[in-house]
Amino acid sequence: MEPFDLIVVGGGLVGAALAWGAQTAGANVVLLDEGDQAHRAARGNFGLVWLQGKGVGTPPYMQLSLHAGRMWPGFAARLSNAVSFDIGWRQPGGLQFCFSEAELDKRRDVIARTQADGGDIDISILDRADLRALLPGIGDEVVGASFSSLDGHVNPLYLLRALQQGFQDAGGRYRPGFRVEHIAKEGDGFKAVSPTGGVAGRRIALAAGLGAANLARHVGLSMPVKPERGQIVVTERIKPFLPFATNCIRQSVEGTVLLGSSHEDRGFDDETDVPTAAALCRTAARVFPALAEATVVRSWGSLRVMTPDGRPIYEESARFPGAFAVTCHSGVTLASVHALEIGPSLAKGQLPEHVSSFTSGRFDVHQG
């Protein structure tokens, strides 16, 4: 077989992002996916395309985060055209909710801010009564809550099942159950190498979260990722009540209301706890009290990907042209830049102009 145009390694929400978007490029490319034995973060994705605040105090960061919310409502229509389902895409805005008048003040810094670095993005602050007049069962613990028309959320499991199904409608190569433990050169391309064989490309991208560090060592590239853990508790299907995304409460297209999430520094356990789901609750029930008495049916948690800063890293290796690396947390918020964007670049072997400052060389420590 002729080596691939592209190697993805890594089938999560990242990897098969760049995949589709490389594939409907004309690229023909293989997707490496390990399976669900993976540390899958779209597991644990609140599933938010949150752009109020992101990014601020790192103005390339906002304004990636921001092209990529506007990208989002042509990137979900495109998908959701080439597989026909719905994924659960809607942008009715997204409200953080306050409890005091110190965390309003808060929010009205992070407009500044925003504003300051350049963010075009309309930021309002809502009193308690225009948060009730949107919302009748607000809690009487919320004070308010600051308000942006851009914020939207998505199905993060149907996000990823699209991705993976357009990517083999288009006719790319999906491998589940391919662990891959060692890339080499070999021509001018490379074979990622797992217990059952070895894949060839001209081009590969890494793309594999957690999964990516070790590997990214083989092809001169650093990757200085680690694990965040994120608890989310599910209620039973509910009658509509909240047509917002939100920071912390969020109900799906089938009813049911998810409580999350947490951000916990726990290694690689991806476990629950009753105290973290509990506090999820409480929280839940201070803004809207009627979910004291929903009907938990699960939770779970898992691990997000990391960075020392918390940026994205897109990188080509300097070493090894042709070996890029591509991680974020942010796997739904940017997935349409590396849909639409990334994944065609380097289907092209290069990345966009627009995320060259994104490298890993900014962890590196001088010392005169």
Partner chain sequence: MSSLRDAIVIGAGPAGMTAAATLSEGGARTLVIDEQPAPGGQIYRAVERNSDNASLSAVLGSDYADGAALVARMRASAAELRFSTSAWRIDADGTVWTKADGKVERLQARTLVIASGAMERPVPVPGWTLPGVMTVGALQIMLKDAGLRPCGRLVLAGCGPLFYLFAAQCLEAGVSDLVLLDTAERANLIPALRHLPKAVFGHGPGYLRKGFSLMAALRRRGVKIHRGVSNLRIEGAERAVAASFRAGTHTMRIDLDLVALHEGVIPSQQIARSIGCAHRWNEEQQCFLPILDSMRETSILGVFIAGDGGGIVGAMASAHTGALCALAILKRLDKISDTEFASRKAVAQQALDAHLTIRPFLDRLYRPRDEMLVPADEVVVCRCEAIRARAIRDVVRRGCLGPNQVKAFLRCGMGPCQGRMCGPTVSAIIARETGQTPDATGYYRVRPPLKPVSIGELASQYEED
Second form
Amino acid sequence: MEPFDLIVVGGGLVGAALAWGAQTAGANVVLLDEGDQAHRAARGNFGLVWLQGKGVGTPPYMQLSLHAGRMWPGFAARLSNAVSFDIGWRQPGGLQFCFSEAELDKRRDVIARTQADGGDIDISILDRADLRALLPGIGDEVVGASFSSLDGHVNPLYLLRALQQGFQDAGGRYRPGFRVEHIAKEGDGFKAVSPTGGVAGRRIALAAGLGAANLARHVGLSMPVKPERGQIVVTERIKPFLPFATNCIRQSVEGTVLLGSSHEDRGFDDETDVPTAAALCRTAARVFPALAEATVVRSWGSLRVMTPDGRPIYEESARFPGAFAVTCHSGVTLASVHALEIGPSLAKGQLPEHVSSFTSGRFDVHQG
Amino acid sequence: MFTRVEPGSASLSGGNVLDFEGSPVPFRSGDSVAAALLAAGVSPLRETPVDQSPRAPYCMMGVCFECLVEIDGRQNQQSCLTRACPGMIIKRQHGARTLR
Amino acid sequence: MSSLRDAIVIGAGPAGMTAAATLSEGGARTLVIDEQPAPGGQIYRAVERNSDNASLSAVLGSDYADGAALVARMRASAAELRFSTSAWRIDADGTVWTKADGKVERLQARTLVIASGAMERPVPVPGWTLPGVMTVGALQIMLKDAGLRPCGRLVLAGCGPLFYLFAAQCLEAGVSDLVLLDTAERANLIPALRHLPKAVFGHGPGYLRKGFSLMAALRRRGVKIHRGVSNLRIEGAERAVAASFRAGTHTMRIDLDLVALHEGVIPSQQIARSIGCAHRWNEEQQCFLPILDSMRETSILGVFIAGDGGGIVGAMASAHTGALCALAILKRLDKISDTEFASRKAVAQQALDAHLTIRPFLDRLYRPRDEMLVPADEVVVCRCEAIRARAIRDVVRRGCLGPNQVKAFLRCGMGPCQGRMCGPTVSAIIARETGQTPDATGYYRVRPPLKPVSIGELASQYEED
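I would like to compare: after the form predicted on its own, may I see the structure of the form predicted in complex with the partner chain?
Whole complex next, starting from this chain.
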């Protein structure tokens, strides 16, 4: 098997999507993952493929996100067929709720700026009456919402499982419990070294989330990522009542209702706290007063992977060609691009042209 | 399935009666709702939201959550941890909670 | 008066009651909470209410009635008691979030005594989710709490002290159609006997005598006992109607009206896990135990575990562990002198040790069969989400190394019981499949809420900042 065509370091949503894409495009790929206690951003992902307002003020990121959103239906169909279980992908459109006229005005502003940036997405404003017609249980405090039919949602955990399983079914080599501590140049390729052994490959992609920051230096890359804590609260199963994706409440295919999510700078602390859970619950009960009776089954904190500007990094090392950095915090929304375009492209040893602007060099300017 | 060690310690003639799905169920003072229902031969108490399989109390000490019922309009309540009270209205829990 | 208490005791069984009484008598400001409506825990459940009930007392025996004295001692102390109160979140800094009658409250203490006791080990056999299948402990609770005994054909399947005790109590209570399926492995006897010499010390002989007299009573009354039972399977569509099993070389099937399972008890892990107390696998008891020092303090300063939650020791021993925790706390609070601490500690320790001589023998004799610990593919492991062992093995073979990834991929442990019923089995299956040790495999990461709390109740804690 060795050397592999491509080593992917990191078995989370980003790494698994790249590995699946590269393997199904014909490359011979190894996916290196940690064990049960890995910081798994998928666990903290709310599961939205959320496009309205994404990348406002940053046209390339907006275009990439919209592009990813358009690829999602085909991607989900292909993946679900391959693994024969439902990954929970639905595209009913998304609602962002507003509790005041001022919040509604902000959404109007987002729509205007999206148009100004050339974003090809329909976002409309719904007033109280429109919303009530769609969702009879909506609370009186909600004055309106913005709506886009392009928004969808998915179970991030099933998405990860499907990618890993599909990758293995396509002949990919999945190595869990392989914590990469060092990367060395070897011949015309690379060697990823863990305490238990080494794996050789012609090319290497670093998709190890928060763990990539240190590894990147070994191959002349810069991945200045930091953790951002997100807390989520989830309820018992409830009969279907919310046939939309929304910014703060998501009902899964199984019926559980996720309330999310917070954005906290707490270092590597992934615990939960009551004030944050209380705030999430309060919002949920304002949107759907009947939810107040529902039982909370679990809450959790998880760490997102944040670059300084919140946008992805896609970059090939100048000093070590064949070594790539791939990281983002929108591991769900961008999964379609990672799986269908970037993975296959990495199999050929390059990044797609349309992501070439997302290099880490953009951070140097601000540091000077 | 169950009977009282002391016959007659729960009867419909006393005030200790609750309502299960429209039928009167007597209980002994201090009974949990789950015990009262089991004593009256009620089973199952719920159907799971996952595959609608019938379930009845398993552990009687708050661990298994198999005894979930609707009590006085509140759904998915642990009947083994709730003391029976006169006039309580108990209903079977059919699958997942309904948002009302 | 400040709202900061010296100690909060979670659970009012023998361990919690002793800890609370000892703390209060020593001058520590102590609060006890329990989700049951009355003190006693499961072992002394409803003991106050039953004290003047002659017929039930005769059935339950004197060991049970003895619990009343402990309840009285706690009631006589200055400890504040809150029943029908659940602790849905407990933090390592001594914060306890409670819920009682729909009202949420935040409490604070310098130290915590977790005395949440044990639960019966899950017994995943085919058909165990059917109505009409309960645990032996559940039936005993119904007897204590509601004076209810089974009628019709009752099958008890399992082994261990509670199993035989309850069988005898059934006879006293008038159960006439009783069949015992004794699942204890005959091969356990030889290795168990190695621990017998130790059991001649302390209270060991007393425990052994009780055991023998229970067995003799069952024999005398002509109870049908099948020994060496394996391959247990509960049959039925809407409810349990029969049990099939192997006994020796015979395959048998018997009709039944009610079946109760019991393969011993294991510590309730939820609270200690959620706080982050370190745990270690215990091969003798075949379960994870919190790591405790000699005064039963966990890896987290100020958090103590009393009773069976720290490892299965039984009711009498649990009480003494409660005393040890309380003494350690009293000393830390400067409520007792070093000499008083030393002498009282020695007394409690000696009393505790006398009850422990029997444990290694019992643990080995009644070690559950492998088929109960790592069930066959078709058996439901996660009752809430209806996840079978096969599905767990499938994802493990694809590279899941631990229970948290299995949970994420299957929803196993995500239902209302929050993984309490499947956790031990899931970790055992993974360890077996991967060849990892149980410690390397690990356990579910337990997160709050520990007990049901509603969105509205959580929202009530919202504070504008």
